[in-house]
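The form predicted on its own is given below as one chain in structure tokens.
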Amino acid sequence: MKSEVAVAPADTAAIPRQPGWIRRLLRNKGALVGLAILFGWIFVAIFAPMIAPYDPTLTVARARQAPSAEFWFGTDQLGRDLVSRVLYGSRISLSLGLISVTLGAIPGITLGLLAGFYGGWVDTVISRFVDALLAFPSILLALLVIATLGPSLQNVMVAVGVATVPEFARLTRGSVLAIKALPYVDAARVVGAKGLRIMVLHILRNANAPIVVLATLQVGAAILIGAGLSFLGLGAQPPTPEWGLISAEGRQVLRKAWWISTFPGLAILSVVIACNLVGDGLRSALDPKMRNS
């Protein structure tokens, strides 16, 4: 009598599992929509020129247009087309987010390490630094960068910047204090590592989950922050087509062409939405707690 042999399938066992956390964050609807949401605004933004139908800076019909089949967001107070205005101002808009929050990441994760791993005098110093930038809010403390360095849109990056440092600050400080406590980092200064392996290679490299989650949360909270400062007059300048300048353009007819105002707060209001969905979903499923698998 001849034996049976369960064989596998090679092609099955070839096949590469995808990490738990690609799994839950594909597991949640709202991630995946937000996900949909800034892959699209990521798509237009590098294929503007090649998707809108005009020139942003350029006339091509009658001043202040209503949405038809030929301008589908209608037409400017200077007859400029809204559709090709918005496409290209998802590249302005995106690129302030992604630049300012890498603008305030480093600097911040940078602090929140030292204070954290070192302590003492070290986190006395840089904790009352963050304390003093924490008791201004984050619009406020970029008015007063504006308000130093000149109006701009570069500058707006690095006022958006410098109000997101002390989030990245006392987010890695706290998670550095908690990691720091764990035997392996005892284990790691044992053997012999140096100061500057173990905060990086030990401790941070495990402190990242927490640390993606609020950089994805901030990109949205930069956009936004960009957009308000525009539409003060204090970021892009006409006649860039920036979200919030746009809608600046349109508050004073915004009765009788709310087109012009409506359109690009509805961008920026979807980009916004999809940054807090995608970070509730990297939370999800990087943070032990809420794991259900």
Contents of the next structure:
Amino acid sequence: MKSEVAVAPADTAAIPRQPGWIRRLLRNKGALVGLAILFGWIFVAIFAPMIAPYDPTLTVARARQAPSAEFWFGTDQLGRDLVSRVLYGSRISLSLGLISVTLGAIPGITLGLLAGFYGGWVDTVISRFVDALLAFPSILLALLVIATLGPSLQNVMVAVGVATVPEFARLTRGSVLAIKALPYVDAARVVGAKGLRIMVLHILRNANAPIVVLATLQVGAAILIGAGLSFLGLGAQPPTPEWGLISAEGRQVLRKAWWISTFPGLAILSVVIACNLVGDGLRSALDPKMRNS
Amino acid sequence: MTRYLVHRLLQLVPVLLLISVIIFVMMHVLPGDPAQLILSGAEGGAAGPERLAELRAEMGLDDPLPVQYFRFLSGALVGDFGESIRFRVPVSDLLMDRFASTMTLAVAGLCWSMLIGVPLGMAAAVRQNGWIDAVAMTMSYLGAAMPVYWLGLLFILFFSFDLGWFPPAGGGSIRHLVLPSLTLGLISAGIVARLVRSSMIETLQEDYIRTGRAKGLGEAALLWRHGLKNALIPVVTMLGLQFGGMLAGAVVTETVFSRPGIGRLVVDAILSKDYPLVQGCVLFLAFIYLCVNLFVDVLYAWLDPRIRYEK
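Could you output the structure for the form predicted together with the partner chain, given that the previous block was the form predicted on its own?
Next comes the full complex, this chain leading.
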């Protein structure tokens, strides 16, 4: 009894037991910076009504005031406070990133899982379809969806989601093919596990590392495409404080008021860089091949 | 080589067919009646059901879907994409009108990204972990995370408004081309640099480089003649992908710089619910993209004989 207590070294108590990849992720400087920025924006998004000095859709001052002590980012063409608009914009961009990636990941992963697991004609049909979609710049796919559904923020989420389906399908199919050949899958089959159980419990759970990495990177990409579409007038509509849309509105008065278009762009840049840093960090933390490099 | 070329050309057919099906299905099966869209958009919304039925008949929307698809496909094969609802001229005329402008922009953007990315990547590979390496890495991170339209606006602010070097908007002359193409090029230059860097580092460890050094070749000759030539092979494969990025970027850039082109055309078509024009633009852009990728594959096979003989 006594010896058991003595065996545990004193310092292990201070380090909580974590799966190895979390520790590796937190040791990566880039990923830490990315996580800090992301958590910062998530905080801003949740507490925007408390942090933002003004209502983002109300005229609170003279139009097109340059940045000052009172209005840090200046005011826009309608006299709305730009700081408030940019802060509120994080709610839209972050949810756009998360929702559209979820919308793309669920059908994508399902298709890839079915194709990789069943093989044969199921695989042929799905893979041909996915290849055709991949042979297509994803922006075109997104534009097609918006052309059919009409321009709006919700439809941009659907459009960007649809455009990411083929990527998830291809990646999942590849991982499933590799894992399907492993002995423990045969073992599961031998003890009588059925198709769905093997697919989800034994294959998908072990194939999730690359999928998580792709999803993280895709959140950034989705935010970028979504803002681009809103900039073109195909997404969020005024007076929504969407970052791409704010830049588009500022473009009309760019010569007189540089700040309107500039600050929302900086916000996007920081969020997307953060997603990419975390994605890269996750990749090297989760991928055993990169562990030594 | 001829066999390889024929083989690749034949592969293009099913992909194009599938893409045409996807475009057709998206435009016809998803919720949203094109005739309804046209009436609510172009003709002011207050149209009765008679007008709707009339328009549906006029557009052939009452025919069975396979018949409609066949009509769309046989038209597209001879370059007939129907008539634009908004402009009342054949879609193909509009595409031909804007095609040159968009291609010029995309090719110029690609040139910038090579001109900046390749030397930067080489310098980063030669001086690993030096300051040039840091610049290249930073550029690739920024390029991957920067909204294209935003960089374009910054360029207009700086080069047009502050310095007055280039016009902020319009198309036609070389001076109009500089800022939009540089915007596209810079966005992808970082990615190119990253690829050149890793490929160059690998190449410089090859035996033939050591042999060259042993027989007394200068570092410059090693780098430029023997290193670069081999390091560029994987870069070539990425050209096609980069070109796709240029086309995607053109959709945004043409709006930022008010430059006529297919990208601007398709956005306007979506906003004005001109659905034959949307269909034509997307199919045409996809076709161009596939052709460029085919060209890149052939170029790759020509550069690297190993690919040619494998198949």
